[in-house]
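In structure tokens, one chain follows: the form predicted on its own.
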Amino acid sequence: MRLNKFLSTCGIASRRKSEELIKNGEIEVNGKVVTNLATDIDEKKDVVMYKGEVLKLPSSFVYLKMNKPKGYACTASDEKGRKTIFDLIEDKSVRLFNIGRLDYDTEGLILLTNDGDFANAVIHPSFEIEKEYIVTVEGKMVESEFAVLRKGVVVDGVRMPEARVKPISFDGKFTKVSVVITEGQNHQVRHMFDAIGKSIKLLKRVRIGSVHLGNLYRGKTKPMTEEEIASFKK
């Protein structure tokens, strides 16, 4: 087995920052550290370490999602010292790592998982799995800039991937709108409002996928279903 996919299956973390572990000296195998994003291991007979820990295959696979709050980082330990998402789950008998990110300032719906292919499956470009955003913006918004946003924002001197932009209310103060997109650039949607200067009272996650956030609590954490684990299996 390819050492990433090991670690990912391990539920260190995807297979993306499996290989950043590897290229940083993190992980030994046999007692030496290996730095090499080829290297293939025998599961049953070699002996991985992270952090001084035995890494073992898990014997059954966990899904959750989560509605991550405002002030949570999505990391297992945060070098700032503020709460992390995992602060949240009570249960912490099963090694968990997040599939993607949110911002700290940015609320919504977050998968958690100890399949590292699963969590491949979510986040590979290729895939082109949408993620919904419900934003709230100060004032009001026009046609014109629905269009530009739409069409993609110029960051830096490059264009935003394109997305499905669309008016849900104005409340005479603030107005919300649903943002679908699929290719998920760091940042990409406070980017794109900062872009036509907008200020964002708001940003939440709603959906991915065809997983949605519902009417879980902030804070809260759900088994996914039989039904929503499948879809990204297809």
Contents of the next structure:
Amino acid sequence: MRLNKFLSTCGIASRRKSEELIKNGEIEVNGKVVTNLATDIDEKKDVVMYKGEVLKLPSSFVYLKMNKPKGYACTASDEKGRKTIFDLIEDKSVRLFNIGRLDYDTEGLILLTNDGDFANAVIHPSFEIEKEYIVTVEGKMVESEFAVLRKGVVVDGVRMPEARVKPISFDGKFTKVSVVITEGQNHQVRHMFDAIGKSIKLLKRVRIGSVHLGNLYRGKTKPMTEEEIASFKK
Ligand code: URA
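Shown: the form predicted on its own; wanted: the form predicted in complex with uracil (URA):
All chains and molecules follow, beginning with the one already shown.
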């Protein structure tokens, strides 16, 4: 089995992220650091280590959805020592990783698994999985601003991908907007609103593909349903 596939199947990270770990010299096979991405291993005989731990293939896969609160980092260990989404998971018996990321100050739906192929099907740009966000901004937004967002704003000379943007409500103080994107460039939604001079009060992801956040409480996780899991495997 390819080393990156082995790592993702062990729940270390998605396949692409696993390749980075290999390139960075963080993986040992039979006591030697390997950096060759084309390394094949015999999972029955070879001993693969990451951070001093011998890796084993999991006996079953886990798929969770979480309502990430603001103020949590989407990483296994935060270099600034901040709270992470893994602090919110009570059952630590299975090693999981997050599929994609939300910013520290963004809340809402994030998926976790130990199935690298599944993670790949959710995040790989070629599958064009939709992500929907509810953005709360200060003040009333006007149609010309929505038009700019839809077309794709330019940030540092680079045009952000087009987005589906729809007003939801204005309560006299804040406008709520639905934004649907398929790419996941870093801070994409924040860049879009920065570019039109709107300050985001709250950014919340409410949907990934056909998986909805629903009424999951902040900070809570729950297993994805069979249908939700299957919806990414089409
Ligand atoms: N876009 C952002 O700007 N931040 C997120 O957390 C997700 C999408």
